[in-house]
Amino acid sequence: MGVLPVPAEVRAILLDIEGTTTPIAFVQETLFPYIKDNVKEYLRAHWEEEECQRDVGLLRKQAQEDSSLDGAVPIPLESGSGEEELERIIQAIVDNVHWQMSLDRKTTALKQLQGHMWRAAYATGHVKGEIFEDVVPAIRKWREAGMKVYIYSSGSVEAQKLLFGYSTEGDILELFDGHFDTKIGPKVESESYRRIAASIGCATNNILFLTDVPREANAAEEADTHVAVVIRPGNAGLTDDEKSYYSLISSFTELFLPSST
């Protein structure tokens, strides 16, 4: 794909995670299966903790909102303290989590529980965040050239910080100037990129957004944000029209900063 010059007005680089800094396979084959395989054990171990009960409360509220959806799994209220009832409720939560994940839902309730489970997994060394090998050296160069670097992902800010704090490259959180998740808005809506620009104190055309998803790239472009689409192993293929329309890179090293001349 060659070299992609970064427009002179760009002051900040905004990075997607899945398929951009991190292999999609890590998310699909490590992070998500960890939740499915360990949610019951996690709930049993942490049930009495306040944080876990808050997570359960959010999941129960979400289940009520979802009650009219096909295949929705209700989560009953506790009526006593019997061991058998507790197991029944935990199983209902497990079934609900599995159902939500099978639909690739991104509810706050699900994301919060996943974030807390991943925190425990990272802290105990059961999971390490995978980073493409070109990412860290490139970001260090960008920062040396005066660029600010931010993350924007559908995963929660907490989950982002865990991935980069416990990564295969060590703790690399110092490389980022800030993190955004869908609390600032969906990644496929242009207004989200205007909010990010306002939050970091620049114009939208001072930002270069790197993503593997054309719909996100399109939304960012509508907000007058510069965009490059990242081609990585395992990413969804692009149409011929998308390939000819978007600036494409297969490695962060292909970005050429004017200040590096």
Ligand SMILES: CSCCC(=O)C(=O)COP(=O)(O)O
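For the form predicted in complex with this ligand instead of the form predicted alone, what are the coordinates?
This part shows the chain on its own.
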């Protein structure tokens, strides 16, 4: 087991979810198939609700922005009323969601809908958020040492709260001081890390960001945020250059805080 000293100026640890706190397999083999299998029924059942209409509005706007992309699926406006017309629009949304998911897109529109759909899956006990076993004990230790702990995931804040609220370790939401999603900006843009620092009320170099994705680490580092790349079973491999450039950890227990004993 390695040891990674945390720089003394770090006051907050910012955590990615998929591939960092949580196995990629849980997201790809449980959460995402649930969306693909249930999106049509969900839209039919919730169509009249305000929240669902907001999600549809965001997806339609995103589809317009995506119209020049290869294979993009448009979402037409309803022209008229009736069951058949509604089915035509719902089918277009289903196709659009499937297309976005086939590319693992991280659009706020897709992530908002997913978060709302997972609500029922977690609340009925159909799904429990999976967390690597080192995560909870390590976060407790960091917090005892005075560290603030935040989540930054492409999954919506609502989806994050479901995952940690209904997790294999129980409701562990109390471990987090706050949550960020793509509403603050994409994880591959350095400006997002500046906005997060401003929102927390610290400098970017007071934050240590843990992620499995080198492009995200690179964006954070450009903003002068400390980073470490997390290696977990099932994560994408790193190039030799990435392995030698980034600080790497394979468990949260490898982080050594200056004040820890």
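Positions refer to the first chain, counted from 1. Superpose the two forms; the largest set of C-alphas matching within 1.5 Å is the rigid core. Everything quoted here is computed from the prediction, not taken from an experiment.
Each of 167, 156, 226, 118 but one sits over 12 positions from any hinge; the one at the hinge between the rigid parts between these two forms is 118.
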